[in-house]
Each structure stands twice: as structure tokens, then as C-alpha cells.
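Encoded as C-alpha cells, the following chain is the form predicted on its own, with no partner shown.
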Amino acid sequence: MTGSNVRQIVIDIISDIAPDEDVTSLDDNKSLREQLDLDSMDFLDIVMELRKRHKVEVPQEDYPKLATLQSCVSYLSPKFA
């Protein structure tokens, strides 16, 4: 799976849990917190969608890694191997 897929999936399951929040033009480097105005539930829920979708576990510990797009994408595309 391409980084490209990666970051759709991650756009695709932001996009469901906040319907209202524009997603067209995030930047892949700047966090995803501060640019949506996503709560500590929105991103545990980001989390959770990605388990009950793709089967991708990611641990407490790493949920910083998941702050801007560019690293969930690096984070995660290992993942989806």
C-alpha cells in the first residue's frame, strides 16, 4: 500500500468522525489537532476506527506519532504491509 492510500485512509476515517471539518486542504506537516478542531475522544476514536477497519493496532504510547498527516503515514504504512 502506497503512502498516497495511507493518508486517504487516515483523511477517510477523519472525515467520518468530523463531517464538519474541511479536509481538503490539511497540511501533511502541521498536527492534525491544530488545524481540525478535533477533542482528545475525536482522536481516540480516529484510533479506534482504524482497529475495527483495517485491523491496525497502534498503543498508547504511540498516539504522537499520529500527529500530523506526514507521520501517521509514516507510522502506519508499515503497518499495512
Given for the second form:
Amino acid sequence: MTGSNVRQIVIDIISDIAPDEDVTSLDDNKSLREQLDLDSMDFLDIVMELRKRHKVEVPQEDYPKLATLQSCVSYLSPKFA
Amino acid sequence: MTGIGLTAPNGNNLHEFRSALLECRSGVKHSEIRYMGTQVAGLCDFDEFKYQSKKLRRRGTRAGSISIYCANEAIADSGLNWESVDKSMVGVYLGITEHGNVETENEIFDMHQNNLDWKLWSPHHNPRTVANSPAGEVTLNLNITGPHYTLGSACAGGNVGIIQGVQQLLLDEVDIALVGGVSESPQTFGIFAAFAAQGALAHHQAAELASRPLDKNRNGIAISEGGCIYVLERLSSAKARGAKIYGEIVGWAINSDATDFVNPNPERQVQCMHKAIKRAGLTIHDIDIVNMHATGTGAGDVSESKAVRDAFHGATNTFVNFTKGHIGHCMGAAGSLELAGNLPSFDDGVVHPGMNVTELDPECAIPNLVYNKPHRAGKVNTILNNSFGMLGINSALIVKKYIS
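How about the form predicted together with its partner chain, since we already have the form predicted on its own?
And the full complex, kicking off with our chain again.
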């Protein structure tokens, strides 16, 4: 799976969790929380959806690796391989 | 009572609701229920996003969403300048029949779709299912910092929430109380299955005819959702700000049958109504309308009909109606919604009819029963609203027309 596929998977999940947010012009290197109205519960939801939809597990100590879209792609891509 | 916000299966504000009651428009329809297939249910179609973002709707519950809609509508209707209200002196007291079943059922279902992976259990489960959740969502939405909680009181919830608010106002705990009842019950299959197991689940080929309280051929309860929240304030404050006053709460009572888990006790129901009338300083002859709880079950309707006959024996000017033929049983919202449906009688003098009585059950015959067509009483000054629930909880609430 390419990096852009993984990026799209994360964006699709965020769109469902925070449907009021505009996810079309996100800066991949900026923190998601700076750009979107997301709180810690939303990140738990992202982890949950990755597990439910794609069987990808993110252990608690790795949650900080979901901070930006770029870090999501770097961290998650091997798990989708 | 200075503001009303409501959603019922047949109306999303008081005007729509009252028109539907007078014109005998049902809100009960066929709906697909998980595992059970097509059943009758009363669902509301208010705009969930009028006062709430999509994200917070997703995070909360249907009962919370109903509560937020009703609370905002009630405040707008009250004419209060909300920005200048001291939010620490506002309380939220909502009656509920039950809470948390919807989320629990959904999550267990979801887990079964995912090989019983318990790690998929939602982190939102606890805040969604704590019993204060619907009232708490209102405080988050409206930035209210006074007290909030729900009153678990089965199907008496709508009245019990109002009574709690009155008591807190009398204790000076708050200056404004947002009170009433809410229900999300038809979002679960469990309540349908349980009433079916009891032989008390309404069914009919024509869904709008399924809920038929007091009819000889009634076959049970049509399960509905809904909500109705009032702005309550002390009469002095309502008068000082020149508020429109829907009515003045003058009497109330809550008691317990101490008899049975589900079967009612008419003697206790009579005692409850009489206690409320006594507290109001009235007699049975002063009550113009009695809105029955009348759910459409075999035993419940017979019991309450006897109770109303006995309680109002000799009161020749008291008219009796019921509302669940139109909307089904809105559970925790039933008491507050049905009261709201009757309040416009203070202005128009009309008693709305109970609907769907094709053949009145002789055991449910009551003097001055208004059914199938509205009755022009001319003058309505006092309404008594009954709301009863499982485990033998009875409530009666008396509202008087405010005459300045």
C-alpha cells in the first residue's frame, strides 16, 4: 500500500470522527490538533477505527506517532504492508 | 412555565404537536427493528444539527440530542436573554425511563460483528451511559454550570423531572430550571422484545392504528421516542420580566404502589391524584382536564380507568382524555409531552381527543371521556396530568391557567 493510500485511510477516518471539519487542505507536516478541532478522545477513536476497519493495532505508547499526517504515514505504512 | 421545547413523533414544536392532536394525526409508523423485523414505533424527525455539531452528536447519545434540541427551543420560546442569565443558577432536571441500553446494545452487536474483539469497545461507552448523560449534554451545550441530573422514574419520568425542578426552585437552589423528560427507547431492540415477551407490544397492519388506548381491541404499547423540556421560574421572576406564562404549577404528588413489578394498583393511583389536588388547595370539581397515562395495555388501562372513575366520582365538569393513541408511548418523555399537548386548552378552551377508539372497552368507560373528536369545553383553568411507571411509581401534576 502506498503512502498516499495510507494518508487517505487516515483522512477518511478523521472525516467520519469530525464531520464538521474541512480536511481538504491539511498540511501534512503540521500537528493535526493544531489544524483541526480534535481532542484526546478523538485520537482514541482514530485508533479504534484503524483496528476495526483495517485490523491495525496501535499500542498506547505509540499514540504520539499519530501527531501529523506525515508521521501517521511513516508509522502506519509498515503495518499496512 | 414560561418556555416549551419539544419533539414528538407528530410534531417538532408545540404548534405542530397541538394541531396534530386536535386533527388526530398519528406519528406512529412501521420501522425496522434489529433481529425482530418490522414493528410499530414512534420516531421523531427534528433537525439534530440545529443546535449541535455533527461531531458532538456522534460523541453523545440520541437522548442527549433530543434534550439539547428541546432545551434550546424552550429557552428561545421563553424570551429569556440567555447571554445575561447567571448560568450557575440554572438547573437541568430530566426524567428518564432508562438510559444506556442503546449504546450497550450497539456495542455488543458491533463486537459480535468483529469476532468478539473486546478492544473495540468504545471509550465513549462510560460518558454515554452514565445516568446523568442527557442532562449533562444539555449543560455542555448551553454552558450551564448549575446542577444537572436525571430522574430515573420509569414512565413517570416526564412528570417527575418537572416536580424536581419545582422543588429546587422552592428551595432556592436555582433561579431557572430546565425540566421535563426524554426518551430514546425505540433505538433499542430490547424494549420491543421485552414488551413482546410480556404480550404487551402493540401491532397492527396499519401502524397509525396500533396504539389504541381504552379500545376493546387494544393489544399493547407502541414504543416511541421524544422529549419535552420546560423553562420553569418562580412566578415573581416571570412577572418581573413580563414573560408569557403558559401555566402555574400548583400541585403534585409522587407515590409508590408497593404491590407489583409491572401491574398497577388503582387504589394508589387514586391516592396520588387526591394528594396532588389537596396540595394545590383544590377539589376534584376544580379539575377541568385529566390527561390519562393510558398506554394501551390490557391491565394498565382498566386499572387507570377505574382509578380515574373513583378519584373523580361526582365531578361532572371534569373531562378526561389521553394522548398515546397519537404518539405511542414516549416513555420518559410521555408525561411532559402530554402535558404540553394539553396546555393550549387554557387559551382555546378545547379538550383534545384520545384517538383510535373504535369500540370503547366497557371496563374503560369514564364519564366525560373525550375521544375521537375534540370537545369544546369553553373554559379550561386546571389540568391534572397522570404519569405512571413500572415498579409502581405514580405521579400526578396539576397546572393552573395563570390569570394576572
